[in-house]
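Starting off, we have a lone chain in the form predicted on its own, written out as structure tokens.
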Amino acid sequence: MPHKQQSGRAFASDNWAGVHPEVLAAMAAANVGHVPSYGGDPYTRDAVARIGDELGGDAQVFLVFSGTAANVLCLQSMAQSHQAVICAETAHVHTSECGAAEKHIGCKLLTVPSPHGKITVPGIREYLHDIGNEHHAQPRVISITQATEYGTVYTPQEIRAIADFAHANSLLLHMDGARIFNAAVSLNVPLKAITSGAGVDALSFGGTKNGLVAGEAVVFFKLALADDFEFKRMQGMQLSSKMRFIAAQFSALLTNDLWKRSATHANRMAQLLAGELAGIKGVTITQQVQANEVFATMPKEIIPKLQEQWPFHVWNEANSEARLITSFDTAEADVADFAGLVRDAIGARGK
């Protein structure tokens, strides 16, 4: 039976999704009259207060509009050019930000093997043998991603173990929270349980992947790191003149549990998708599905045909491992349609 994708959606990335209607409504409501620019408006004050309440720890919050910039500016406040950031070999800051951290900070990234996305204290410890040796970049920051690039999730206990190790060795802990909402829903914990409550020093707080237009924030729990950050944000070209429209998005996301509703739905669709694909001979789920990402190997020759109707990315060309990401607007019919397409494409190979 032929399949024709009707929804206009994709499994390529939650960045491909549109904007949640409640977020658009909030932006429209903010589009009335004149208010001070560059964050001197009541919308920004409201959003900053809401973010602080959700994350706890007397957080210092700065709104920006790019996830890469959030990561780089956050790390720039934590490390100097002769220092290093320890991160997973799969970390977005290492693989997918075009060397932005190295360019703008001048620091070195030290990668830890992460076959399932997460790093642990033993892997981090391998880089602490040359402390004080002027010939080596000095580790200063540990950066973890929540949820990871493989869709796996750090528990509060795992984060605390890394934080305690970091602080015992005069290091700082940064979290790339591009999909932090999906992680919190997966763990069924409040956001503060995996941030301020787990020992994180600074956070890139991402909203874009959970239904915002362009909403990110830099959040400091170690308050000394926030010193002069307003100038770094301006130099980093991330001070929005009409900041009320970034702020309105976050306020909507943190109202009536919108963040939780959207992330819960995306995670549930990922579980449904993984279940459908796992039942197809020739498809293997390669990672534990904890957030809104599904990784699966499938016959290489069927992938281009699938991508014509349902765009998605191949994560690992060597073994034809696909990365499939669900969003707040993914429908059960989308999952059924894609799974049927895969089933038919594999079945057609033997004819």
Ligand SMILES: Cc1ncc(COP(=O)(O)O)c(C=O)c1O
Contents of the next structure:
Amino acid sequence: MPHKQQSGRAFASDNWAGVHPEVLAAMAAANVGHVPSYGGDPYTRDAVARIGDELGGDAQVFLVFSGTAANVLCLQSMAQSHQAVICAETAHVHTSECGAAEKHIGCKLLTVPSPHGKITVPGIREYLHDIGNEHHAQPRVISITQATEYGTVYTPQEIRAIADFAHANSLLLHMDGARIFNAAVSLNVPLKAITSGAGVDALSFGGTKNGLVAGEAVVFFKLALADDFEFKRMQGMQLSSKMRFIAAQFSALLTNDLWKRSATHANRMAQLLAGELAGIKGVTITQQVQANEVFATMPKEIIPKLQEQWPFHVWNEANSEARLITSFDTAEADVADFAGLVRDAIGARGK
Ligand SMILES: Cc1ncc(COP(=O)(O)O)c(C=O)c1O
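For comparison with the form predicted on its own, produce the structure of the form predicted in complex with this ligand.
Below is the whole assembly, all chains and molecules, this chain first.
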């Protein structure tokens, strides 16, 4: 992806965006005096309590630095190395984490075809055989991503159906919630409705993509999974000594509905972008736009020039499908500028 960026902005990812000013202000406000390290501070107590309130149940909450670490540490608490995690073939944990789960847990990932990013019970059921056979990795966890890597969302009913199936078959349900805020506002439901209320056992609760500097949390709703987690987090090198600064970011996100405001805006910008692109001959929107991601095919030859001004990833080279992600700070003018460039580039072809 060429990076000769002129606009200073991008549709490459929501982590290309900066930090929400309210989050930075909260970090600055926490930058006062000395407090106990490693999470023994009042900021961490406040953030953990707020996260627990939003997510419901008796959530056990542990702050960490990165989304990959949250996924690996969740799954490590749920599966042993002779067991397997069933996930979408598009799952970030499978495609984009450099085999971190396989390295740290040693478990097998079993992937289910997911043309729209979601998996369903029939696809999962295919793997439920040879239970008790020592020659066969034993399925133990189902991992779903909310919103999915295609920007689609699972409804509370769809999550509940997977959770019920999991529990009826002695499996556990993990959710990679790197974009959970975008999913919740898309569905117009509280976070509880797609987590504790829908039968999720463990959640990677992502803040970074919704305007934090860096802040994720491992959240357990099935409390036994939290046993000894402090040790796993430390061995996993995810125990922040100055944890108050991760905590202050989360508290800001959960204050005055900042998470909703930011995710609602990002989703609205994705709708706007999809609407603009759909009106351009030669561009086809390939996935339902439900969160803050737009997937679109476009003529291959126009892509490099577009990327010089508006960096974005090509998701599928074979059909020149672009992945465009909007953020809390995407402006309507950004969308108009990008769509105008696409229109002009397509119009200029062959001239
Ligand atoms: C769905 C999903 N899960 C997990 C992650 C991992 O987050 P991090 O880059 O903080 O490790 C990402 C980041 O792109 C993601 O998109």
